[in-house]
Amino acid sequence: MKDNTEELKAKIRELKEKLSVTVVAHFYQRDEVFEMGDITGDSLELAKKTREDDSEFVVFCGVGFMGQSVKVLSPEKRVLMPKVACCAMARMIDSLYFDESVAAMEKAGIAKENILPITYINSNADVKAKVGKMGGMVCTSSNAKKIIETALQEGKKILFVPDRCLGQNIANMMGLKSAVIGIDENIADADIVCYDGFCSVHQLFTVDDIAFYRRKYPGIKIAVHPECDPAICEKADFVGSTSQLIRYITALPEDQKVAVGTEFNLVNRLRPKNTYVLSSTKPECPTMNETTLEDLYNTLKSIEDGEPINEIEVDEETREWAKVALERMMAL
């Protein structure tokens, strides 16, 4: 198996040298695929860096909404995905569910013109387009607080989709009131009204896991992603996006133990000692892990053969409005 892996890596490197192509890999990709990335990072970093790249082809190792975002921001690029995997959170909302969320707020007595939508970048292009049309914008876990602070200056109610946990955690950080559509009865009193979506991986972490590690290793630090449940974030020593977690953890003294509540592949490669996964089960994103070295090789080979596979397309109207929502984020 190892020999086959090294052989595939060599073939991939050879094709990358021959072709006008940039391989992009998200932090949650399996190690052998991540190692092949010319550009690596979290959602915001990848959106910025890929936009500045001048290769004809972008081969994106991640999940579907990420490839869409590249195509929306850079329509001249040809974007391929070795595996068009779909983020489970992104699948929880579409344009119809978005419209129903707006209708629920209107039913609660909030006029549509007083609603400002913000969508987490973990959403498909049709939702980003709906948000753009309503004057809203995209956010990531690293800039969500800044985006919401800016949005609130308009004096409107925030509709935050699709991740309720991120919305609730930002509200808690800012001393604001949040409510979840379909769960909380009185959403009209909330500053931030959240859609009831979530990340299945980040739901694996529990307060019992935190208690276990604090008992076993007195003085341990707990660092978690804001897609975790608010009860988890309230008991953590640090809450931050993927890039923020990396900076925090790598800056810790070597002998400082830390338990991390985020995706396994990232935690596993953070640092060799005193770093633990905050879970009794392996918190591995199934869709991020669908992409294999063989998939990457086959995609690059299809470019060489003149028959590119798994190319991402976004219709013009959707692209136009989704870009508006993304550009508003980029401007900040």
Given for the second form:
Amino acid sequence: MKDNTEELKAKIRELKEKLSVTVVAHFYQRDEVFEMGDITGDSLELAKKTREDDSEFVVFCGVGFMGQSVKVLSPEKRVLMPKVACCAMARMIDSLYFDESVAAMEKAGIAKENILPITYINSNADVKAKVGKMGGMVCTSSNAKKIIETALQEGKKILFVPDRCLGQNIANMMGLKSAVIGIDENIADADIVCYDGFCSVHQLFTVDDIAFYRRKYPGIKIAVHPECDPAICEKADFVGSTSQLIRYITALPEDQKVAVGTEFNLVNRLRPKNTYVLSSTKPECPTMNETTLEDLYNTLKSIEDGEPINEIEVDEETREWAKVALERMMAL
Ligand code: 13P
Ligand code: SF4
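Moving from the form predicted alone, what structure would you give for the form predicted in complex with 1,3-dihydroxyacetonephosphate?
Time for the whole complex; same chain goes first.
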């Protein structure tokens, strides 16, 4: 079959010139899609930079909650997604499961007015809206520690959704107690009560992988994303969000070996030598990888044809409260 990658790239560039459109791409996108991005970054950077952009159309190459967040923050923008692919973790919670989590905390003896919810940005707008209504806010893996520190100043118990690992890792980092709803008994004693969601990609890294790389390459550094299990983060030399990992790894001396526990596409383009994927399985995010160059081209073409496809809509009440939760994070 003929490879039409370069042809598609040229057509995409042509359409971008012609239309009032900004292409946004997360670091985990396929290389050829990432290369087409006008704005690239991790989830926090994308939310901030896209907000400041003034094109009529945003074509977002990422996962559903990311495009939704742009729409929530800037309703005047028309947000299209070449593939409306939903992050596996975001899919693990909805507003009903959120209510059940609050109820589980109440059952453990914690009054609702003493619960402050925080949702990782990897959640859909309905969950963000619930969090906003209860006085809580959003965080990303870059600012989770700061957001939790600020939230704790209110003297309340934190309900952290949906990623149990990020919640537990931040609690460990801060010397706080955490408990996972449905798994741990000690909900009432915990400072941070976590929902039991997780990232299917970051669950792939194991302590055996770390032991293997340390044995094989003495002196190697292990750098991982905080969506990895606490048992992995404990044994790593560095734990950080996507952009923190990039800064850490690119600043290492050229001959310093590093094994990285995060998504494959990012690791693969990080550093040409001495960088390893911390897994025997290729840790590709299936939903991030759904977006192809062809999808991107078709989406841009639909704008040119006056019939935009895959447009993101959020109903007004959900949008308003999700915005409150996102704005609280932005203000910090
Ligand atoms: P970042 O906030 O680091 O971009 O992470 C988003 C994500 O989905 C990680 O799996
Ligand atoms: Fe979601 Fe995990 Fe993919 Fe990130 S890597 S988008 S958390 S499934």
